[in-house]
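A single chain comes next, written as structure tokens; it is the form predicted on its own.
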Amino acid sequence: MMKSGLWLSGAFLLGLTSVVAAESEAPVIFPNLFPFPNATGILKTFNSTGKLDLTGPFFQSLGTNGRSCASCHQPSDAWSVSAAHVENRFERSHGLDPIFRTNDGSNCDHSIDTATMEGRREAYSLLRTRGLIRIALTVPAGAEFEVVSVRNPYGCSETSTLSMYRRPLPSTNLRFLSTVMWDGRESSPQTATKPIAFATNPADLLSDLAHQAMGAALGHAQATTAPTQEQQKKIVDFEMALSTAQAIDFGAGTLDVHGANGGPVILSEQPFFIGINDPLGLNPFKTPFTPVVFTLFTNHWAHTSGHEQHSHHPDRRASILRGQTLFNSHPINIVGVGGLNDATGLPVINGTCGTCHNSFNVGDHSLGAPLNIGIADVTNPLGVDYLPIITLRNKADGTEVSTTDPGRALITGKWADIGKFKGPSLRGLAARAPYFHNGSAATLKDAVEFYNIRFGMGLTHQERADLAAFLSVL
């Protein structure tokens, strides 16, 4: 089911009729808080305009290859795109849906076969199985490093322009952003965009999002002319009006009743400013940091009685509440994190999840703080053998390092920025698997396991399940 690159999953729950986006030009409008089911519950989006209008430039093909913003930013997938839905789109369209284009949807853009179904299946394998888009980035002039070699299993082994494979970030909950894009390239002086700061927000964010919309049209959609300023503004206005979160959990029930503060409506009212709850003392109001980042669920919610208690599994609510407590309080010895340990001069930081995911009830960082926690390392315990191995050499001392993605270093050219990425928002996670910039975590349990191994958290099997349960209802 497609309209200007929009694809919507078929049958919805709660007795709703299947939604068909007809190919006519008739308006397509969803009511506010329209329910989209996923594996663990139902996702909803609250639009401050009161409705979800699918007729604006966000949903229009502004380029030459049939894509729109919605091709990779689906309302059902928390305004990102899940690998499962990409695979479904491939089968339904025989690999011809607009998302399957060789400029960035295929593993490489040369020496590939897209004339046959099986050829397309192989050419778009990373997009189908991991939801990854190929981003071609050149090594900055004057970089502190040089590329020694690229071992890319799909071709595209050039050393001047590197093929990076990354997940589309959500285009919702954007007012909480402290940087735009995984590597911050849309909030960087190197790309003539504006770093996001307390004094200049939200004008800086709006400017960066407009620039990102223009770049996406020219690049991803292969437009021959940039979208007009009016079109850019309408895209940004549409995105900024969206608040998205899991609203119902199949085990725990509705997430904003009986004292709970889940769901998108309450999220839309969440206070935020750049630097809020920063752990390094950079809060502009000098308010002390607290590790108690999430306060969505309370003991009262977990112990409701009567019909509501019997309608759902009380164990599920108890697990979610335990997971929230773990997020807020379980100690983590933070070691070897580029951008944190080296920046503070502290070889060990006694932290919690909230040290890096510090924005209240959102979970991203309230200041631009790209970090290297090892997601791009060739030794990532989740396994990244589906990605290229890029070897870089420091021009000053000859040191070499291998990585699957240099991250922010491809924007700044700095050796210290290799492997650094921003931490994304944690809301709407259940709808947009897989996780991390490279899709290395297929499930939330895998994501939790990465942290458990990487930081030696010592989580028990039950604690890992509780933390994953909590993340699934954000």
Second form
Amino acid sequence: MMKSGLWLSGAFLLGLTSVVAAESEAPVIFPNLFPFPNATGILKTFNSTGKLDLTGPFFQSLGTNGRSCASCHQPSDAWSVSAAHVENRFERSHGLDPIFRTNDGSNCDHSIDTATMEGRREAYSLLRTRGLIRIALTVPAGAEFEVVSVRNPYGCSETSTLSMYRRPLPSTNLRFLSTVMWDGRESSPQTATKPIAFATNPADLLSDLAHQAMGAALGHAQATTAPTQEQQKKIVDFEMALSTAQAIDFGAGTLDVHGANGGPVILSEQPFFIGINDPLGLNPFKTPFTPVVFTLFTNHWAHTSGHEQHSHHPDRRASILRGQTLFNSHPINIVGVGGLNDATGLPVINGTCGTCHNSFNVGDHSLGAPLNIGIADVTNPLGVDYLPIITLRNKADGTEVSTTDPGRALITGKWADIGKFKGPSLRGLAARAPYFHNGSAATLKDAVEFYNIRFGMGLTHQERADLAAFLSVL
Ligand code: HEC
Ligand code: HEC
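Next up, can you give the form predicted in complex with ligand HEC of this protein, since the form predicted on its own came first?
Below is the entire complex, every chain and molecule, led by the chain shown above.
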């Protein structure tokens, strides 16, 4: 078994055999800004401590099933896992790599066959094809709703414990977080963790991440005792020092030259505080909101013929720049979004992508705001028939609703929170397909298409391609 649990496909593709001696001997220290290739370019991580030291507890087996944090948070995959790389690990390890464990790696944890390769292929199908981990949660006591039924195609149709299927979030660029986990459960009084706020940041975030690391060791890694406070602190210090972004695009070249501000080093200097750019007027200094969220690419860059080592096509740079402009300015009529339209009492909000992805040059929500944009809906136009259908009943008025994932409602118990998730960071996307909490968008084009349909944006073919090009170089 590999010490660090890392699959160094990136390193092999680059032929860096001097760094990576043999598959079974993963290097323990990478140079800073080590290049990891993906389909459209090269991703790099900048560690503010100067190197990528893979010897700490983040990379050690912390429990009983052989898993480390890196089993699901890989440096090559923007510290998440791409489904393609998971599939690759399945084939190479015959489905025995520690990520393939039945506690939460398989579609269901009982009545499955993991004795044969074919059995494992089926048992881990959601992890292999969509990079999804099974998150099991119970309805909180005193919730405003009860579970009527669960129709889960893989078994696990219990109504006492619900099985949801979610993508690992990147364990990098964490200082920009306004809430931890898709449903914010590690930043919630209900779990004795702290909501992240301007006045208490970053102490709240650091304590939430320590609690998260403990939960991950006990849950994902099936530890019998919690990691020590020192281990938790080492894990959090390690994660907090990381800045990750696409650094080179095969078409557009290096992303931080000629006035462009892409790549992880510039990201590591990006100013941030909670509420830095809030559309509802909650900036702590009363600075007005601006929809111009991303300022990474400039006219100058798009029209410079570079002399740098990576050749590029001017068309690709121009497309990326147009995509950034669309992100910052293309109108979106935001309707029916739980957490936004109901919270403001405005049936239509004239917004942009940045209404929700508003933290500068990162794109997560700069203030904790769980939103329901319809990704968990059984009617998600991207198609979610690979997921369970969970039907809930409002205890007060008997209303029923079906969803594939109740989201934040399983933490707060509130009916209004069904289907709400956080607006995640948008950096390093090219390295970690598929997208959205349930992996329903196989590609960035699919993610853009979701918005085009859901909000009737009327994007042309070219505009969709430009937006996807822009997202792929973040
Ligand atoms: C079996 C796979 C797996 C393992 C192992 C794992 N994680 Fe995760 N991680 C996930 C998934 C899935 C999520 C998202 C879950 C959700 O939001 O419901 C996540 C979320 C996170 C987040 C939240 C990031 C954000 O934007 O909110 C952090 C931080 C994190 N993991 C760190 C760790 C650490 C530290 C360890 C080791 C102690 C670890 N993970 C082990 C799968 C894993
Ligand atoms: C009304 C709020 C809102 C608007 C407007 C919005 N988003 Fe999102 N975005 C979200 C939320 C919430 C999520 C997480 C949803 C989920 O997975 O359930 C998300 C997720 C994403 C993801 C997936 C990220 C990942 O890690 O998987 C991408 C990509 C994305 N948005 C791009 C865009 C683009 C491009 C636009 C403009 C066309 C846009 N968003 C407009 C709220 C919004």
